[in-house]
Every structure is written in C-alpha cells, then in structure tokens.
Amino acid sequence: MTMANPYLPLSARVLERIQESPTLFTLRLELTDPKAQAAYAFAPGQFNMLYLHGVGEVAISIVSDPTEGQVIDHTIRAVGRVTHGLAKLRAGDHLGLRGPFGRGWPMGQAQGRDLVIVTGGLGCAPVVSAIEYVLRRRDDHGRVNIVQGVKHADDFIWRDRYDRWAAHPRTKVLIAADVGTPLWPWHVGLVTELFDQLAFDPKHATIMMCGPEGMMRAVARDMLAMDVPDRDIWLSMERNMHCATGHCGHCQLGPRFVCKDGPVFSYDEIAELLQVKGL
C-alpha cells in the first residue's frame, strides 16, 4: 500500500476487543473511510502506529493474515501510557492508525522451503500473520516447525491457536517454559533444547524468529552450527519506534533504522551489530 501521507493517521474503528490474558488484549480494527479500507494492504511482519488523541501513539505488529478480509488485528500488552489507553477501548470506539510500515518477513523466499519459526516470551505477535499466511497456503511450503518459549508456564496464551496450527499436515509445534507448573504438559527448559526434534533441511530452509535478543543470538548460533546459511536466518527486531519514518532516530541500530530498514532483518545484515553490548 502507498500511503497518501505517512505522517497523518487515518480514522479506525474498533470492531472487537479480545482479552487474551490479564495484560494482553487484541484489537480488531477497520478503517472508517471505505476507500482507505479497500486500499489498505500489508505484508506479514509489518507494523502500524496506533494513535490515541491527547495520549500519543505506539508501534504495534499486525497479527492478522493479509488475506483475512479487511480486518486489521493487533495484539497488545498494556505496559505504558498509550497501551493502557488502548486497553480501555471497546467495540465502536475510534483511534488513529498510520501504516503499514517497515519490511516484513521474506514470504517469497520461503515458498517451497522448510520453515523453522522460533519465538520467545510474548514475541509471537510479529510472526502470527506469517504463520497464518503459510498455513493457508500449506501446499506451497515444505515442513513447518513452530517453536514457542515462555519464561513461565502461566505466560502461555493462544493454546487453541497452537492446537489448530499443529493439526496441519507436516507441521510440528514445540512449546517450552523456563519455569513449568505441575500440569504443564510440554518441555521445561530453553527453546534451544527442543532443536533435536526439528524436521527440516538446513540447506533448504528459512528461519524466522522474534523475542529477546539474547534468545535470538543463541538460536542463530545453533542454526549456523547446523549449517543454515546466515542469509536464511531472519530476525524481527524490537526498538522504541516513535515516528516509523526514520526521522526521529529512536530506533537506530548502528547505521540502520529498525522502523524503516526492518523490523525484519537477515542475520548476515546485522550479525556484527548484535554483538555490540548496549546497542
């Protein structure tokens, strides 16, 4: 989609609000201008800037499938002033929306290849649209491995969604928690401890990951040790994105801007930057 003016938010309406967990919720939106709604299009991995009048705006990943009609879903954790304001919205309320912004996942490159999708914490949101996109086109891809890690078993959400994903052919879902509970049915430990269960061809696979940078560095090291080329390892980076146009500099990562050059990068593009402490 080519935005008429990337600096001006469009009016959006809340169609539905879904409480995913005590601090996590999903807003299902549509643009109020029918022409703008019809023209709106995004790629998996891109994000929008959601704006509340008098409060501010925040960058939020789009989690809906690009072909899922004309709804625009965002899953949000209430952690700051703007997100707590967004948490108060209900169906019928209005907000501003700018976007979509950034570079998404390499869906064209992934076609016909095995996929390994690794997420940590609540970092699943940036890959949800990619997973939905792939599973709606299941015959266009090889084996799909979805690996989700959470810090505590109580942090795990979307169990029904993971069950639905696992029901697809040639699709493996692996789940781990650093800290389990008595009834936790999956692995207790790090996500990397599940990699011996993966089914993929390292020379013919695309790796997608998001979550804490320490986890992504560890996953990248393991994938490189399995002979996955660094150009086939992709990471969704998180930075404090204020403008989404590369002007404010808040999301600068070395010579790059996460909002404009990312948020998705290949490992060969940013491997050296990930080794710089505090960058």
Contents of the next structure:
Amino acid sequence: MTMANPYLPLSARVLERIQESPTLFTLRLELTDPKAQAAYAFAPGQFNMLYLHGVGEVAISIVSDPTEGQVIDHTIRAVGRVTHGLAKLRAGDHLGLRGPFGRGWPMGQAQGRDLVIVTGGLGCAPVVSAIEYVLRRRDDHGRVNIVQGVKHADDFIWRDRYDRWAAHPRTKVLIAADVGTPLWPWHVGLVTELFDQLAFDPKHATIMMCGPEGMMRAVARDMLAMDVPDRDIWLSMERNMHCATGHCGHCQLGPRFVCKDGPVFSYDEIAELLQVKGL
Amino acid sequence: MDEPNQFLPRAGLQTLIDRLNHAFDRCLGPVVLDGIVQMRPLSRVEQLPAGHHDHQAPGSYRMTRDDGTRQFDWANGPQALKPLLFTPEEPLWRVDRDDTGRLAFTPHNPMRQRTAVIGARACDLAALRLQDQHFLHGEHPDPYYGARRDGLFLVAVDCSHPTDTCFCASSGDGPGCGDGADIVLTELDDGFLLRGTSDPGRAMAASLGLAAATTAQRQAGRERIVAAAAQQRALPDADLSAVLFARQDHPQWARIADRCLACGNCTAVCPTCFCHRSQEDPVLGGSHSEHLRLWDSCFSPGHAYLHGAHLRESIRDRYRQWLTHKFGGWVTQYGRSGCTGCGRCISWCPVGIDVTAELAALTEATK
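For comparison with the form predicted alone, would you give the structure of this protein in the form predicted in complex with the partner chain?
Next comes the full complex, and the chain you just saw is listed first.
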C-alpha cells in the first residue's frame, strides 16, 4: 500500500521575526512551495511541528487568523534546545513545518454564545487565533470576555492587540498581574479575582482557557461554581510531543493522546486527570 | 479453529521452510542463540530448537535441552514480531541544506523486505493485532510499519509449553492462536496439525499436498491446547482500567518504586509497547541531517519532558504511567488491555517485578 508520509516536514521560510518580550518571539512563516501554502488550512487551536535544521522538532500552536491563508504565525518562548535555536532565525531563514495537527477550539459550539477566554502566564498564544476568528465574526457571537493573567507586569505583551480587541462592541478585556509595577494600570492579583466583572450567561457560554494547569483548575472550579456546565469549559493542554500523529506515546495524559485527542479538551473529558500529579 | 486441519509429518517441515524461503525475501524462525530463543534466518530444519525448553521465572530465563524431538516445546524468547515491523531504530527522512539555506526533505523508503516467520505465538499474534491498530488504523497510518506489515507472512504455532511467567489464558489471548496468522501449526509428537488461516496461507497449505488430519490427531491437538491453558499465573478478576485510574494514590505504587530500577527492560520486551522518540543525526558541516526514530520507554527520564521540566520525575510516577497505560489507557485507546499475557516483562525485569502480583495488590479491596 502507498501511504502519505505524516512524518515528512514541508520546507518553510521566515517572512518576519518579531521580538515580543525578552524571551518571547513570533515567527511569521510561509511554505516555500506556493501550492502547499495555498492548500494549507487550519482551525483555531491547532498546532504545527516546527523543525530546526539538524536539531529537531517542537510542537507550537498557530496564532495567526485562519482566514489569512498567506502567513502562518507562531509565538514561541525560548526554553529548550529547539526553541533556543528557533529564536536565532531571521527573515529569509528556512525551517521545516508539519501540520496542522490536533483538535482545536469548539468554534461551532461557541456560535451565538457568550464567550469567556481566560489565559495565564505567557499562554495566550493558543487562543489568539480563536479571538481573531470570533472578532472577525463579531455578530455571530454574544458577549466576549478576554481575561489575561501574567506573573509579573513585565511579562505582559501584545498591549496593542488587547487595546484593539477591547475596542470591539460587547467585548471586555480584563488584565491581571500577580506582581504589579508602579505604573501598572490593571488588577494586581489572580485572574479569578476579576470574575465578578465578567459579562456572561453561565448557562449559555463557552469558556476557553490555556495556561498553567494550576490556573486552569482554579478557573474551572470557579466556573463550575457559577453553574457553567463542564462540557462548556474548554482547555488547551500541553505535553511532550515528538510525532504529533498519536504514535510516539509521549503526549499521553491518562488515556488521552494530547496531540490527536486534544490539545483542546472539554473539562468533563479530563477533569479527573487534572487532579492527579505526575501524569 | 474451524479451518480444516491437514497433517504435516515432522519430516515435511523442511519442505515448508524451503517453500517460504523461495516465496519470500527471507524466512525467519526460532533458533537458540546466546541461551535464548531468537528469530533468525531459517533455512534448515535442524536449526530449530528441538528438545530445548525455556524455564522462565520473575527475573530469570534459562534454557535446558534434552533428547526430545519436538521443536516448539518452549514458550517464547525476549522478542518475536515487534522489532520486525516497528524497528528499534529507523531513519525516517533526510534533509539537505544548500548554500542559500534552503531545505529539501526526502523520505527514506522503508525496506520492503517480504518476510515469512515461523514460530509466532498466540500472544505475539494478539500483540500484532494491537500494533496494527496503533500504527495503521488511525488518522495517520505509518508508512514504514505498513510497508513491512504488507510483506509479512506468519506461520504461528499453538503453544504447548507455557512457562511459569505465562498468563495468556487469563488475558484471553492464548495458548491457541487467534486471528492474524497465515498458517497455524499445532505440534504433535510425530508432526503438526496444519491449517491455512488466510488466502495466501491456504494457497501455501494446498501446495504442500498434505493428507487431512485424522480424528485422533485433531483430538490430540485439542488436548495439547487445553493442557497448555492450565497456567499458574493469572490477572486479577477485576475491571483493571477502572481500578487503576481510581487508585492513582495507592501506597502500592511507592512500594513498587522501591524495587523498580526504571531500566525500561519491560517496555523493550513488551510486544505492544509502542513509545518512540525522534533524534537528529546531523553531519558536522551542517549540509544534511538524518531524522531517526528510536524505541523509547516511559521509564526514561525525558519521556514526559515539558518546558525544561520532567512531569513524571519519580520512578513511582513512571511505573504508574506504564501499568496504568498498559491495563487501563489501552482500553480507552484500543478497546482492550495492552497486555497479551506473554510474561516477558516478568522474566526480563532484573529485579523480578511481577505485573500480575502488583495488579493483585493494587486491586485488593482495602488500600
């Protein structure tokens, strides 16, 4: 039998590199084969495997708008061997790309509903694509709440982007930092402390979140306490990924393969697993 | 078992080996090498381990020999089919970088060697069916595994000599062979019951021109399999998936971790363990690089690496991952347990950890 080879990357080129913060950067990519670029399509919340020549692959979520088919944006934090190497790429440099992979955000379920999008740390990237998708179809959705928490005020990036989002009708942007600075204009404390300012109907809302698992557990706890059904709460999970096809076994979270069953899960699918340390 | 049985006299086994060597690129079969049963190129019937018997126990594998003539009076060796299809190390693709930095990716063609294997066991067939599900039946079929699987022809042999570590009767996978073979043999004292169990297998069987087995021969074969099902070791009679996921904080996990070395022997010999990692092998000048995959183990420290940390830092967490996945996660992922009762993880564990005993401890009513 002849099969497509799901492990083979496509050649891609860096169009632009944007330094977002001291450790965070965005690579704006295009596939070098114009036909492959034209055929490339993804859904908000999906990810690509980026390959750095001679070093290896890493799973990175796609932050660009799915309707902007000509560019594929990835916002990356330099922490490991591959990401430190990717940080050194400049416009015109080449890399490999496989994807998209995984199950993204429930954009269908979210239609017509209020939205609460909660992100923590530098974890906003996996929902940026969903936010852009929703705000481009503003009339298809109810009230939109965007809540972003960072550890330190200095970690906050994309201020322009949040300002732009906040300018949309029926859209609320709430920001918090665990540790503030003298001129920090927003809340100092946890994101959950901002929840009394949310404008949403818990019985008719879709919750999306990503960030540290401790934060996501706390957000889920508070949302359940507000009578949001567990099936309306969605989380983007992270685990080690080598193959992205469900074969290599590294990304398992209990019986789930995060790469193919996720990375986006509804809370009822993984609630019990989130309570266990060391999974 | 419904396929009509023919009788292959012991002297006729050489003909079958010859036919397989002729019809396929290679024929592998069990030979005793370095004190263990290994699958090696087989051309002469004398290479088969006549009179050899394995004696396995927790942390122990020994072979003895007597003057018996039966060639399959042993249970298994440390490996059977897994390394033939899901290879321990394999280059997947190569990338070339030209002077301008452009990258060109070229897939390696999987070696399309057509392989016949004599001597697969019921536990091996069950494991093969699971590996097929994992590598071939998902959204992204694996072309490397698939190419070798296409060219595989299996002559399985019903097990008549389960060893102390075997529990295939309890897992429901043996000792008689289930689906997946092309030909199944049952060894009798003077020859074999033989039945084709696939179209190519039936064609091969027909080409041998054998007589139908007698009622007495078929009866003898059935008795062998019934006798082999009498095994000492068994899995606890419990919903293991539910129990294991509910008892992630059971104190037994720490007691296992006191003994477990996290060496990964169990995952290496397990016929269903599928974890692997990717690795780059670049040339010094940077002009090209090979992208490899290698067997990995959930016991290796880097298995659950994320953002500079290890999510399963302790041996307790890693053993719990292995056992909970094998007997729990598999049920969700593939509709059944990932254990086929071969007992290899018990024999090849250097400290003799016995999964059936650990599962019994974990399923006891009181913690």
